[in-house]
Amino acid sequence: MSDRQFGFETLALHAGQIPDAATGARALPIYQTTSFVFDSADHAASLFNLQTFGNVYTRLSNPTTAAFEERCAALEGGRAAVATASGQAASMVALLNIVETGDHIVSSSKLYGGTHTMLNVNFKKLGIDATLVDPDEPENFRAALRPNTKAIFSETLGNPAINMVDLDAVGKIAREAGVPFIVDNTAASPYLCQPLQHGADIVVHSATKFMGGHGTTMGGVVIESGKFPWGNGKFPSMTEPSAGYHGVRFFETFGDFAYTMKARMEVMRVFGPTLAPFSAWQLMQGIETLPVRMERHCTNAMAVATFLQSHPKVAWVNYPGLQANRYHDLVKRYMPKGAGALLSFGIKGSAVSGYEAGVKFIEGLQFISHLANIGDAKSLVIHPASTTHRQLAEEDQIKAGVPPDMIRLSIGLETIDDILWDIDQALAVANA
């Protein structure tokens, strides 16, 4: 049985986890504990040393923790895993893991705007650069290269832009650049989307989104390949003894996993955004369903921008799953189980500015709620450029693929008649 390939439902279920030893139970237990108590004193320092696997304390693992990594590593076909308390933390602790003062990111520039301004804002003050080019010629990444750059970095699709990159082309230019291809696949999730098969090192979610689906619980995970060459001289960091860590070598000692083990013993023990053991059963709950609640957003999100592209009151939708749509064909080559939740739309016909048929339209709505979310099992709207993106100038704004009269919806799993009923109701008020 366990050569056995399994199916993505099966390991939605099952992966990372089998029934309790002690009692029994079919359910993941939650291990609330802060510590864990040793069996001797030569025990506690071989943990401490890393020469025996096992749980000190819950800010570096957890039963409860490991379990969610590990579905998520099967999920996404890698290696190993370590949970984060968000997010956002996850996209920090990935790139901080391997850069440093004096050191280069590019990326993207249609980003999540808490990334866009860790990499634009929070790093530089770090000391560490970023250059964020337009993901839709693959070769501008190449051109932002730099002899210092340690990473490149992505959305599979780009929140709130819907863009989908070329992950191949990416992946390869990373490859020969010596460098990883780090992806942050949350707006897909790995049921539509696995980047490890496609190009990418490293995986980024925010499993408060489609893994946790129910707009509960925040977390987030970072996952990797176990392929990527850390020992190619570009990142001493990895291969040289730890001075944070009793001189041990990362890459040396761990192989295929040792950027998921650099991750947990430098950057999570010292800036410590650990996961909370009842937050990770919560986030392992939400996983169960992911594959048929996935089916049900694609569904959905495709009958509404259907629905809004023949639309007398809508200007333009973008949603990747429509056959015009200039991301249409990369979407059927990277997700060929459905384009995702996302779309915007932008209203026109009004005779107010599209910012302002754009709150029109948002106070209208009846059941959808106006909310800084994707993910949920709920229909949510948001207005990015005066809330997600509020901090950047207009300038960036448009680069990172927010027009002003830009509408993100994120659909859920309610019933379709009623979706499109609200969506229509408040494009009235928008234009009345």
Ligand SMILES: Cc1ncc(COP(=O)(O)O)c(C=O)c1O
Given for the second form:
Amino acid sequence: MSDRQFGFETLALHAGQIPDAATGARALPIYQTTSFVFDSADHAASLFNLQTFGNVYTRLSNPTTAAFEERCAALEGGRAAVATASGQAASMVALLNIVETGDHIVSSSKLYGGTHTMLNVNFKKLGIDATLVDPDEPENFRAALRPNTKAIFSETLGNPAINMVDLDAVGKIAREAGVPFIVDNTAASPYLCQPLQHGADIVVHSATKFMGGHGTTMGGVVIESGKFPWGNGKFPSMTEPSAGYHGVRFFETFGDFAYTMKARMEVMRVFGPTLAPFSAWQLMQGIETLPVRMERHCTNAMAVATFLQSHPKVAWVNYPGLQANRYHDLVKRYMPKGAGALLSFGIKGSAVSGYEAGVKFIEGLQFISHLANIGDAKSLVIHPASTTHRQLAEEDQIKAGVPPDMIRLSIGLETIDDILWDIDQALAVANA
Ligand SMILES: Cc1ncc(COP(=O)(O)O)c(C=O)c1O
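Complement to the form predicted alone: the form predicted together with the ligand:
The next block holds the full complex; its first chain is the one shown before.
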């Protein structure tokens, strides 16, 4: 049985967890404890020396969180994973594990607003530089490389630009440059796209979104492929003795899960953005139904996009599932099961009147909720220019794919006729 390649749906229900050996509990137990008793002084010492694997303290590892980590790694086809308190913590940990003062990152400019600010403002204060490039042309990533570049970063499907990145092409550029390609796969979910199979070396998620799927729980995860050649001379912190952890040489000691061990024993241990066991448990409930939810998200979003496309009051629609969309071919290649739940559109009028009509539209909606989130089972709406991307200058908003009139929808699992009814009546309000 162990040789069998299980399907995605089976992994979503079983990977990383078996019935509890002590009690027979079928559901995942919540190990709500900060710390774990040592068998002896020698056992404690060998755990701290990383000679024995085991739990010491929940900031580093916990059995409930471990089940979540293993399941996420299995769903992405990765080697190992470390859970974090949020999606932002996942991106921060993924990068701080391999970049330091004086280093440089090349990133897509079409990013979630928080990540844009992290790279463009906060990391710069730490002396870590970033160049943000238009991801529609993969060669832009190569052109921005410098000798001190340590990572290339992108989202699979940008939020909120809803642009698809040519993963294989950017992955090849990263491979040729000897730096890892880190992909935020939040908006696609591993059900729709597995970036590790398309040139990525590390995947991060805001599990707050589709993985959890119910808008209840913050969480994140960093997953490594186990295939990146950390010994290529560019990453001394992976190969030289660690000043932060007993002189351990992470790559030599842990090989194909060295990156995850370093993230856990250096970044998580020191900075501490740990996922709570109860949150890991809640996210696991969501993951069990990820495949069926994503299918419905996709069919409902496609129906909304088709409806908006032929609506007389709508100026433009961006949904990569639509044949005429500029990202349609890339989405067919990288996300053959569906184009996801996110779409954006603008109401007819100038940029200014489009902005005002957008505000009226949002206020006219009956059950589609106006809030800052995506990936809930419920349908959601937001106006990014005045909320998630408000901190960006207008010029940077445009580069991030956020025009002033853009309305972003995260289409949920309600009855499709009801979703279309709510949108239609709010469009009438907007144009009244
Ligand atoms: C693509 C993407 N990455 C990361 C994040 C940050 O995740 P979190 O809110 O869990 O910190 C978000 C949040 O909206 C997101 O959409």
